[in-house]
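What follows is a single chain, given as structure tokens, in the form predicted alone.
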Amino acid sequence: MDPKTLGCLLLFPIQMLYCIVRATVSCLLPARRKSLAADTVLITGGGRGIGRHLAREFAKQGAKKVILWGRTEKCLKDTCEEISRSGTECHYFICDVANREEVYRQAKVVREKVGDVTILVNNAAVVHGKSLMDSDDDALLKSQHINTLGQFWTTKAFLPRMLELCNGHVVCINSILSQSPIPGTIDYCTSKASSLAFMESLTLGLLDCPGVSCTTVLPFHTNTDMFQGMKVRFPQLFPPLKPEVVAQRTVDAVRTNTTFVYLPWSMRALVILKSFLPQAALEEIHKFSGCYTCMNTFKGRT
């Protein structure tokens, strides 16, 4: 073994220990938060639900401009007017992220009319709440296009300029279901798993790109119209998240350059359990918690 390789092998455990100690210390000390005063934020699905709360929170935390993308003009207009009244410059554009050509066209319009986007929040999503056999092909394709491919296209549209500026942040509002799927929403779980893999790969790919970062948010069931009717067995132990809390934690993660955010933090335990428990035990956890049947009463917005 040559001396260089031997040196790398000896140094590696020290590097691992350093990373663990640094992460531990970071958890104990208050994190430094960057200013958003020079940032232009674009939020997909920004007219309602978590998207509307994200717009409010970015404005509250001092973002220079907020841009809303969505498919429903009334929702976009209402949210835009609210943000503008708060004193933050806000614009909205009708854009279906499932349509690649429309994404690229509207991205060009945004750059010409508003300027460079420095924070991209991929929030738009759909869920159909049906089994594979009950879902038609068009519905499955719609989930893949909005939840997965839409994120590809928006990132391709805005990331190159961020890299040129050495200033940018790509955010994905994902779901814990990307790592712990449940029955009755196979389209959503599959597309979110794909979205998570995209963000993990993108995060690693940007390690040597100064000034450009990524954040992936993995929330539990959130109390929005999208998941209306979804029920777990012990709502007192596993209450649905408030969308404003998801928004607050997301914006804070951007300001602190946090890569992954689990909401609530206890969802990390679920991911750890999956790494060593047998499948039969995981199935019992799903049945005990009510996740196995939680979509039976689903009637949310798609």
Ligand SMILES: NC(=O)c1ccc[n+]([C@@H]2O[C@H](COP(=O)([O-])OP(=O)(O)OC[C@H]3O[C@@H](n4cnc5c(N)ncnc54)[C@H](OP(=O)(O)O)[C@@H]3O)[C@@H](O)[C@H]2O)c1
Second form
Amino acid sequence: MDPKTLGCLLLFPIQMLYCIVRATVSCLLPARRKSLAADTVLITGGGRGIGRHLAREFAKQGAKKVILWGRTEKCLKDTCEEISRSGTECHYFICDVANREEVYRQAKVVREKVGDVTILVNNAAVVHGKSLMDSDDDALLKSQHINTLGQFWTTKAFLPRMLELCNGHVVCINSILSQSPIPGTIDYCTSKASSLAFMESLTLGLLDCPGVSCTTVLPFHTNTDMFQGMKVRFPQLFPPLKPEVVAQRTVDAVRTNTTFVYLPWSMRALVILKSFLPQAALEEIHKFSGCYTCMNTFKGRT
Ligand SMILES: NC(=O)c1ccc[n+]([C@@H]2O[C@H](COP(=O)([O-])OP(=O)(O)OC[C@H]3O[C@@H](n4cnc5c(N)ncnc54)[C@H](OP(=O)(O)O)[C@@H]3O)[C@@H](O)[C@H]2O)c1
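The form predicted in complex with the ligand is what I want next, because the block you gave corresponds to the form predicted alone; please supply it.
What follows is the whole complex; the chain from before opens it.
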């Protein structure tokens, strides 16, 4: 073995140790937060649900401009007016993120009318809420287009300029179901898992791009219209998250350059358990917690 390779091999465990110590120390110290004063934030699905709270929170924490994308004009307009009243410049555009041509067309309009987007928040998603055999093919395709491919198009539209400016942040509002799927919503779990892989790959791919970072947020059940009717077995133990909390934690993660955020943090335990428990034990956890049947009462957006 040549001396250079040997040197690298010996150095590697020390680098690992350094990373672990640095991460532990930074958990204990107050994090430095970057200012959003020069940032233009675009939020897909920004008219309602978590997206609306994200718009409020980015504005509250000092973003220069907020842009909302979505399909329902009324929600977009209401949110846009609220943000503008609070003193932050806000714009909205009708854009179906599942439609590639529309995404590229509206991205161009945004650049011309508002300017460069420096923070892209991929938040828009749908849930069909059915098992595979109960789902019609069009509904399955729709979820994949919105929840997975939509991110490809929006990121392809805005990332090149962020790389030119050496200034940008791509955010994905994912879900804990991407790592711990449940039955009865196979479209959502599959598309969110794919979206997580997209973000993991993008995050690593941008390692050599100074000034451009990624954040992936993996929330537990959140109190919006998306999963209406879904019931867990112990709601007192596992209450749904408030959308405003998801928004606060997301904006804070952007400001502190945090790559992955589990909400609540205890959801990390699920991922750890999955890595070593036998399948039979995992199945028992799903039955005991009610995850196995929680989608039986699902109504969704009514
Ligand atoms: N609620 C939960 O329990 C939960 C838990 C974990 C993660 N999440 C994630 O959090 C994010 C926001 O969910 P939410 O709870 O706020 O859901 P929501 O209230 O149903 O809002 C979904 C948003 O996505 C937009 N949207 C849907 N399809 C779109 C399309 N084709 N093009 C553009 N916009 C589209 C909707 O606007 P229009 O209909 O006007 O287009 C709406 O603003 C999603 O990524 C979701 O997966 C939610």
